[in-house]
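Shown here is one chain on its own, the form predicted alone, set out as structure tokens.
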Amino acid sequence: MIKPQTFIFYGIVGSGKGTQVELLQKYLKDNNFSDDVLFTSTGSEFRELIKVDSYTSSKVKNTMEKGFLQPNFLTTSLFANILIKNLKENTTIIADGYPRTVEQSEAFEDMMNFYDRNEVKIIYIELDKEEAIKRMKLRGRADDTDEGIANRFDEYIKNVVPSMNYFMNKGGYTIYTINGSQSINDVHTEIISKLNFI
């Protein structure tokens, strides 16, 4: 058993991050790299949150429908809670949807320092805007309106890309750029290949 791994997935909305996270999880378990994989999706947490009837959930729903990022304090607290409840010493972490702003990247770094995680692998699935829009229209999620999609792209350029760039040339963090326009299988193969598993 190798030491627990820590992964962050980055990519424009529609780049297939969720699918690739599932494939990586399966790969790690099937090949005995890790028997305890913690997948953290703040997006899923927010979608669960809006099912509950509360003042917070109504605010979150409104922000989500418009395609804007949720506030830092809320996203960070959700992510931190997932770690507090589920993380064990040998747990492999796969983070999708966090961090998404520079402030969140700083908080993430603090958390990793606290948990002695000094080797973080960032998987950046690169995809152009036109292809991403095409894919989003096909999946037909309720918040994939024209306005929601446009706002998400703006947020991505303004906040998410700088959040990833925060880790560039930082000790203990490596960014692997993956061609997201390939087939699902080819994207997975490239990820595994670049991570030196095969």
Ligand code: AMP
Given for the second form:
Amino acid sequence: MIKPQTFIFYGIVGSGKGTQVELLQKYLKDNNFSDDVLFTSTGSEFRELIKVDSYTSSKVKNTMEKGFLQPNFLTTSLFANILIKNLKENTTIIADGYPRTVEQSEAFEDMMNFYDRNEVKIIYIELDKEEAIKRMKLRGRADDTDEGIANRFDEYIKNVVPSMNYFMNKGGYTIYTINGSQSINDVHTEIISKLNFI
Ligand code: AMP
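Would you generate the structure of this protein in the form predicted together with ligand AMP, following the form predicted alone above?
Then the entire complex follows, led off by the chain already shown.
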């Protein structure tokens, strides 16, 4: 057993971030490093939300199809609710897709202060845009239209990169940069070796 960890994953759309989150989660469980791993994906929360017929969900659906980020108040409230419902003192958190704006980074920092999580590990899967586009076109998700892809790249540059930069040179955050152009297994192996358990 290792002490409960807090991980944030960053990576351009199509970088294989979701797959690597799953592999890390499995690794932690299989090796008995953590008996409780909380995987949080705001993207999945939004996909659930739009299945329900409501005024809010119709607005969310529209924003999502266009590939834009949802407003901070909705996203932060979804993320905070996951923590409220599921977080225990010994829970390892893996955050996939949150925070994605500077405002969300500030909110995240506030939450982690509240829960006395003073060591956050950021895993940044680095991949160039051309390779990311190629991979996304193979995936075929509802928001993987040309317009959706283009807007998600814009959001990445405009909001997600500043959200990650927010943590740079701040105490309490370690950033691990991983080469995302490798095979799924090699990316996973690089993550595990860089985390050097722990
Ligand atoms: P993902 O599955 O992480 O690619 O997210 C799919 C969609 O959900 C995004 O295009 C956004 O519309 C929304 N979304 C997910 N996470 C966030 C976030 N942290 N902030 C704002 N919107 C988000």
